[in-house]
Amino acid sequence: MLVGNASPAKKTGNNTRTSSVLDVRRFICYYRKQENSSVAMRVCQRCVGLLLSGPLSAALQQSTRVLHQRSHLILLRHSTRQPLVHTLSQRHSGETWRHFTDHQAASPDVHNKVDLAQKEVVPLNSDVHPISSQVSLLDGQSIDLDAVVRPSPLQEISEEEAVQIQVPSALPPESSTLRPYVDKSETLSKLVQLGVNLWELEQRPNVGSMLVRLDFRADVAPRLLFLKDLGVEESKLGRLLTKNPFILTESLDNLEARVSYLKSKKFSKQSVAAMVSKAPYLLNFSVERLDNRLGFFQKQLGLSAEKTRDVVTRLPKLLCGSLEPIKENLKVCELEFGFRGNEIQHIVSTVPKVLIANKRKLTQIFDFIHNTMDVPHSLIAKFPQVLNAKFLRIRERHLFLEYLGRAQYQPSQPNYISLDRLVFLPDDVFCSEVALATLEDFERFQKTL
């Protein structure tokens, strides 16, 4: 033993004090070697457990603090308590122990140092004992770190642990196109399956980022079900969402309120579904705006409620667009073209697109028909579809009939040709039944224009 070789020879003066200090130091070193062998195994086991189960830094700090406290406390107990001294005396020879105690009694400096160390030790807290008990090992037990069983990837975990797992998002932080997000975003992949044109949507500002942030189950699915219950055909959902993706951010309560308002105005469910399909932005407008628009058309055109519903059902864009082009076209028909009020009502009821038609195109067609073809207002009002036709077709066919000497548009004259037959018949039927010529003749005439 380390202290067993100490000589019992008598020492005096400084030699006695020096020997006592050396003996105490040898005893402390020996005990620390015995204690640290067990402590090291405890630390190894604790570190392995922490590496596999939880935050490492905080646990290591706690374990290190506990081990230091226990080592100091055990050392002081062996230095001050008699029962522990008897335990150690059983391991060593009685002569060596008497030599050590004699020198300790004769060395007040060493005793003072021990007392000072005892004052500086922080007492153990009650909450530390569970940790120290958990890491306890039998003396002499060895641990093979390579043989430690690590948790399997297939090991089942509790629901609480599963909730705490944070999976980083695989979506790229930014992109100029929606292509990198389609395979990783459930919302975008489902929209593609519905037929939504993402390329068209990503050209519009802020629409792409809005779609990426949407949750399919919370945001998209409820509104798709609402539109389907309303009567919108599934094949038209893709086009509707391509034109108006902002309906996915509208509150369901607001959507239901607007549909309820239209039904209260005696629009049938089929009419509402058709209106939403033709005008995707219809349900984005408030009830107040819809009510003001319906009141404007009924009052401005002097139409009955039934005719107003018919006009709006056929052209629901009247409720969505600006009123300025509509007001301007009404003034053009009345002031520039010279139509009377009842004629304007008939034109609008038959061809609602006249209200939103391009003013230049509308003026060009009316001027050619009325001034060049010499067709009166009454006949134009009787066949208002001609105002919605292509100007080039009207001009080519009139000039061909004029070339053949068959341009007759007066009902009271022989060989009368109505405006609808002039404009809406296919080329082959027009040539055989109206112009009484062949299609090849008409095509060769077109090349001369």
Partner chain sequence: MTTQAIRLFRKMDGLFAVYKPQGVHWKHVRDSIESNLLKALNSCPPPAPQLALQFQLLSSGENNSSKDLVLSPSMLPALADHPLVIGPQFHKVHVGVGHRLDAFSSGVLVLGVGKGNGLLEHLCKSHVTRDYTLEGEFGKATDNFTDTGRVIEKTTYDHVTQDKLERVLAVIQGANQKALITYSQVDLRSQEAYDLAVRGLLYPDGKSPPILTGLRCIHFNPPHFTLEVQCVNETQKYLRKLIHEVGLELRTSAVCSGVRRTRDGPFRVENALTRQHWTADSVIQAIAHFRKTTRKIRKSGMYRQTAGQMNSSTEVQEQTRSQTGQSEQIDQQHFELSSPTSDTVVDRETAVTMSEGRTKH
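Form predicted on its own already given; the form predicted in complex with its partner chain follows:
Partners and other molecules have been left off, which leaves just the chain.
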């Protein structure tokens, strides 16, 4: 869905996250085959760092094998489960998660996977470190819980130790919906208040994880302010973000560059805002692509700069999609339908949707209007809106008028019915004014077709 130079940066960003999870799984298999304990250790640290947010309490730090095996069990469970939809990273805004301010320095290799900008640290990394020497292989060894020495819960501990106890969060480390995270995450709750349809977004692959990982202050707020400065209304922001959540991960420099490019092409501020609201993916495309598209439309259609701007403002989707179907549609209009150049220009500037309409449906409508209804090219070019209408509607109404003997589409003759009145009036108005019959008659006629 995302095409453009800007997207690969995001995709690799996502990919490293998912690929790191996949690497973990591959390492498990590798570990099984090779039975290399040092590899297992790295796997443990990594998986613990990435997947677990602390359900394993620090109270178990003395029970090395239990910790290790439990993390392995979780790994195994994870590897056999359905692909994770939303994984939590350790990066969250400060007030939602508890974290240590203690000496917990994460091991450097885990940090390579997790962002350096984060404040939180998974405390287990440090726990796992001192026990590295005591790790043993999983294969062929059963968990012997009785052999483990655990502290009694009634035992009195010192203040420092009390502070070190980590209470696991009630949030699930993975979930197939965003529901458990909405109330706790500032980003998600603010997005819901804006009107973003989170349910729709979580159906798309990886979007949910991306949203959960966003930081409101650092990522979302500057872009929302940018859009507001652009002139996009607040009521439309929700719909915009639902259609294109990736605008929140696009870099602000790129966004500003594209807006300044559009303004340099003499699009007014209101038209830029309207274009962004109508085509949410517009600002994700690179300047070269936008430039290429605008140049194509100006050259191919032969319209003046003013008219091209008008067409593009009314249908900004033209700048987003591929050019091949548009070229095909233009060729169809010229060769198959037989419209002249100036007629095509008029049609496109009145109804730009003809450029991205379905070729087969367009041909069906034109064939019916021109061959069955006997409407000449000039008249169709005068009312290009009929090419945008539903075929069944045109057919039923025309046959009804023909049955009544009122199918008169030549302006020079009496009782002339213009094509736009034929197509765009609602049914009751059409029956009473154009066909001069009742709605029941029209329905009865429909059942004879």
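Note that the rigid core is defined as the largest set of C-alphas that superpose within 1.5 Å between two forms. Numbering follows the first chain given and starts at 1. Small disclaimer: the values here were computed from a predicted structure and weren't measured.
- Overlaying the rigid core between these two forms leaves the Cα of Glu159 displaced by 18.5 angstrom.
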